[in-house]
Structures are given as structure tokens and as C-alpha cells.
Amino acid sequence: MSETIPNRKIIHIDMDAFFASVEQMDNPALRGKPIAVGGAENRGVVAAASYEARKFGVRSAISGVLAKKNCPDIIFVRPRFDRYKEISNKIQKIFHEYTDLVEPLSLDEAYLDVTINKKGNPSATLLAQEIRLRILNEVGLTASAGISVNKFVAKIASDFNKPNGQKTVNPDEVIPFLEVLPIRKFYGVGKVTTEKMYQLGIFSGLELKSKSLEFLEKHFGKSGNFYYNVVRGIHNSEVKSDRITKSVAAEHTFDVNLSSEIFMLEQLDNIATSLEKRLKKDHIAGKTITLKIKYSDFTQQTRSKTLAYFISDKGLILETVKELLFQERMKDSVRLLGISLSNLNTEEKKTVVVQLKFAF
């Protein structure tokens, strides 16, 4: 197989512990404090910490328990998502100065293909450093880049000197780079994924590389001819400038468990008012309905079902939810509900992108 890598010019632009920053930037009390964005301390879970946080160890998606315990001087702060996506949308009409192949991942981080750019500058380096200052200068937050030849290096290599700081991958360095990356390192591959390479003696980059494709389908499946790829530097996805949504979804995590179907359908009505929104907003409808059940031991649930129709009405998700959740008896209370519909009415479309070589 080819290692021939195409010579694009990709930017990952990463947001520094966005929500965390943008509450203490819009809270002069709240800077150069351990916070933690959600997770109260009796119950939920934490959507971002800000740096002081994270130097104890709290982080994303542990419980606000386990941030109290870590970092007993922690500040929960409610999230306010529709500040952050005011703030986000901010960040996208600059980007969309420089190119519009712009993939946003989430709220906080986007791909950007620059190789040809609207500034007519041929160095995706200058490029993001200029990216990074004017989000600085004009939204007052600091952001971290990654600058390679495809989305997965630029993924990695943004990471390299967060926060507020950028690293580039030349196209000569690309092989040189993963070669030496820590396997736990690479995008896409985790923790469980890790201990199963450190088993088959795989640490570094250069490891996985001397594996043959057929070691690494038959030990990690479909996935095997991924890793086999991207550490050769091969990676063609494209930067899509409409991600195509394929699922939309809406939960809510309980102060207090619920143990009766009853009090359940009065939040499961909440919640669907909550979906219905987003999808008449987006003009979006699905035929597949899915109901989440997460129970008081952490243990969790999903249950669907497919119509032959596109909804969007609340009134009929709530219709299939309710038959959903009596589909069969609880096992214990319940601590979060959700309701997520898919089988949308996207269609994917297709973006041509033009490959040229040019100095980096």
C-alpha cells in the first residue's frame, strides 16, 4: 500500500476549557479559581473544568461527587449552553473569513481545510496564529491549533501545547511524528482499545506500524485497516462544511431518583417539549425514537422503536415513549431519562475538494 500522504492543509482549532473560560470571563470573581461547569456536588456530571480545576484532577464527565472529593475548594457553576453557542457562533463567522470548508466538531472546536483560503495566504501556520489572535482580541478567549496534512494529525498535534498554543506538522514530519506518539495518544483510539494494544505489545506509533493489516483486522476488526492508515499518515476524510446531524437528543439528569412511571412520564413530557424545539428549529424529523434509561446503579438502558413515518410532533414522540417505556418493568429508580430520535431526514451531501501542493 502507498504511503503517498495528500498534501492538504488542515487547522484544528480547540477552544481552551471553553465553557470554564467563558464563565470566568464573563465572571471577573470566578478567574484564576478552580471551577467546574455542572456536576453539582450531590449529583451530576461535570461539562468542563476550568485549568486551576484540572490541576487536581477534575475533568469532564466525572461525577460533581468525585470533583468535590479530588478539589474540595471547587465552584459548581450552572451551564448556560445558549451563551456558549452565542459565543461559538462568534467564533465561526471568523472562521468562515478564511475558507468556508469548516467542520465544527462541537460548540468549541472545528476543522478548517485552508489550502486554498480566502486570504490568499499559502501558510496554514501564519494562518492559524492569526485565527487564534483575532478570536483573542475580539471574543477574549484563548485558543489551541493543531496544523497538518490531514484531520487526524491536526487533531493530535492540537493538543501538543494546550492551552493557548499551537503546533504544526510539516508534511516530511508526519511518518516521523506518529512514529513516536504514545498509542494512548493517537484520536480514536481508547482506554479499552489502549489496554488491548499494550497486551499485543503495541505502545508507540512505530509498533502499530510493523503490524500487518491482517494482525490488525483480525484483532480489532474493521477498525484494524484505520489504525493500519492513519499511522502511515493516510487519512482522506474531508472537511465537511455541512456535517450532516444524525441524531438529535434530549435528557435530563434527576436531583432525585424516580421510582414511579408516573412522575417518569411527567419529565419524559418535559423533555420531549425540549426536543420538539430543536427539531422544528432545524427542520429536522426521524423515524427511529429512542428512550434512555439510566438507573440509580449507574447501570444503563436504551430501547427503540422505527416507524414506517417521519415525526417531529411531540405529541407523537411522547405517544411512542410512552409505549417505549412500559415495554417492560424497571429494574430500580432512575436517575436520568432521555429521548434521542435518528433515521433523520438529512441527506448527505457530497463536497468535491480540490488537492494542491503548496509550501506549509
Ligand code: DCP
The other form holds:
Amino acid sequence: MSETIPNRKIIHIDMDAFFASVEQMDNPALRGKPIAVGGAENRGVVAAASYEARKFGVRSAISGVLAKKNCPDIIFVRPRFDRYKEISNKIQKIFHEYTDLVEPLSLDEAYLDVTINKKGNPSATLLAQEIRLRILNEVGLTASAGISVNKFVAKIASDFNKPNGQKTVNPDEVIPFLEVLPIRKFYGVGKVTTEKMYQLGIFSGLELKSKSLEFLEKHFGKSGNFYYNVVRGIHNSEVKSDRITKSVAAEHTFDVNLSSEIFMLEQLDNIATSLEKRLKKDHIAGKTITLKIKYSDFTQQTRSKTLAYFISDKGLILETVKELLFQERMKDSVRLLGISLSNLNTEEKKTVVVQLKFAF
Ligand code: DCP
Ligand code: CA
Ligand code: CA
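Switch over from the form predicted alone to the form predicted in complex with this ligand, please.
Following is the full complex, with the preceding chain placed first.
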């Protein structure tokens, strides 16, 4: 096998009985009761069921009629999508305190790449624990998590200790984990494919692995290649972030306009200090330094320089800023100065993640 498995640390977080849990949180009368969100209308379908209702065989996607039949005490609740969206935003905010490599899959779940993270914590397992605790404390809901080397395994693992639990599949456990995994639990293998796999004598990962690439491509087309790889622990799909930080900036507007470069340098020193603080906190470095100047006549100017290497230290930032400051005379007295750093190392994640020591 010539392909290498990149050493990544991926967390998949999924909220427990999401819509139903929100309704039970907001309305104490519903707590501890079997409830179904949706399904009340004529021919309606259940969107979410509380864990109390699941004991009676009430699940999402079944009809309200069947839910009532399985569980006569079921309480139907009207969905409130705005509220779910609001809570979804709150959990996304928490995720972004750990990494900007966050890929939401739906309102209630997301992948996080924490190989490099803002807390500088090498243990993805501990990070997942911390994130789940914060969701509980700050939002009031439980979540489950899966932790592993790629999105595929993390996603499957988050279901293992649900609700309110988590599972880590360490790098050396990935292959045995997938070998004993029932084929219907492979993410991306739906009902129809599961049936087809059964027909071909494939019931677990081990049997899937025994099939050649040609065999799988013949029976499953393009997906054959996907199945062939994932069961070998190969899934290189990146966490596709919805917002990647492109630059970090700090600036200051003065009470009195400055006309002396000496005073400006003093101010730039302060600005560089707060910029450095933010860079260190988020473990960010950059190559391009930009000095922003707003004059008292409200015109604006920017001067930039790109280095061959990443910097985040105040001293190095100031060195370049000074150069930019003296490069050209000021047009007028100055009312605002700002420093920003772009061309960040966060945009080059592929080159920095390899060869990290694994402490899951
Ligand atoms: N949902 C929906 N229709 C479906 C499935 C789900 O509207 N057919 C909504 C309601 C769920 C939410 O999406 O609360 C999240 O879906 P999940 O599949 O993650 O299910 P739950 O969060 O409800 O339960 P679990 O604890 O198993 O994750
Ligand atoms: Ca969920
Ligand atoms: Ca989900």
C-alpha cells in the first residue's frame, strides 16, 4: 500500500435527540416524557423522538400515526426551527474556540480538526470531553462525540456511546475497529447498499476487506473505491471549514491626531502588543504584515510587506512595521494606525499536520 494515512485528530460531535432535547429543556413539563417533535399533523412524520419515546419504538422518519400506535402516551410537539438554529449557532461558537477547521453537517453535528488547536492541547479525547462539558454548561444539552484519525471513523464512533458519551478510536485501533464493524454501520452505506452487500456475502468490515478493488468497482461503481479505502483506514477528506481566518488585525484611533513619527512608533508598539497576544492565543503566524494609516482628512493608506517565513513575535512584527512607517513620508497628521497579519499558517494546514506525535 503506497498511500499513507495522514496523522490527523478529528472529533465528530452530534447532539443527543436534538429537537426533542431542546423542547424538553425549554418546557420542563416535557422532561422525562415520551415526546415526538413533528408528526402531529395529518400524515405528518416524526422529526425527532426523546429517548423516553424511543424505548417504545418511536424514531425519526416514522409517521405520527405509527408513533401513536407504538406509544399511546406520546406527546406531539410542534417544531421551532428558529430556536434550533439559535442553539446551533451557540454550539458552533464553542467549536470555533477550539479550531477554525469546523465543518457542520447539519444543525446538530460537525467535524472538528483539532490536530492543531487553539488550546494547544494534544489530546483530542480530552478536548472532546471539554467541548461536551461546555455545551452542557453553556447551552444546557448533552452531546456525544467520536474521536479518531479521519472523518469517517470519527462519525461512526460518535454513535457508540450515545447518548451523552464519547468514543476514541486510536490510530492503532482503527483497522481492528473497522474489521469487526457490521457493514450496515459503515457511514455512507444505506439500506439499499447494505442489502446488496449482504447478497455478496459482506456482513462486516473484514469481509469487505477481502474483496478486490475490481470486484467492488464492478458492483458499486465509483463508490467501490471509497469502500475499498475506508475499510483500510484511508479517508483523506479534509474538514471543510465554513470560515477560515484570513487575517488578524489590531488598530487604534487616537484622541488627538499624531504628526510625529516618534509618537506613532510608541502607539504601534502598543498595537503590536495586542496583536501578538491574539496571535499567540490562537496559535497563528503569518507572512504578510500590513500597516494601515488613516489621516485626519479621512483618507486611508496601506503599506505591506511579505516575508519568506511565518512570524508572530512582536519584535519581528515591529521591525517590519517600522520599515513600512519610514518608507514614505506621512501625507498629513494621523488619526488611526493599524497592523494586520495575513498569509496565515492556518491556510496551509496540509503542510503542518504531518509527523505529529499522537496523543489521543
Ligand atoms: N431530523 C429531521 N428529520 C429526520 C432526521 C432528523 O428533521 N428524518 C432532525 C431532528 C433531529 C435532528 O435533525 O433532532 C438531528 O438528527 P439526528 O439524526 O442527529 O437525530 P437526533 O439528534 O434526534 O438523535 P440522536 O441522539 O440519535 O443523534
Ligand atoms: Ca443528533
Ligand atoms: Ca445528527
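Basically, rigid core = biggest C-alpha set you can superpose within 1.5 Å across the two forms. Residue numbers count along the first chain shown, from 1. This one's a predicted model, so the numbers in the text were calculated from it and none came from an experiment.
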Quick one: core overlaid, is Thr290 moving 2 Å or more at the Cα between the two forms? yes
Would the C-alpha of Ser106 be classed as shifted by 2 Å or more between the two forms after rigid-core alignment? no
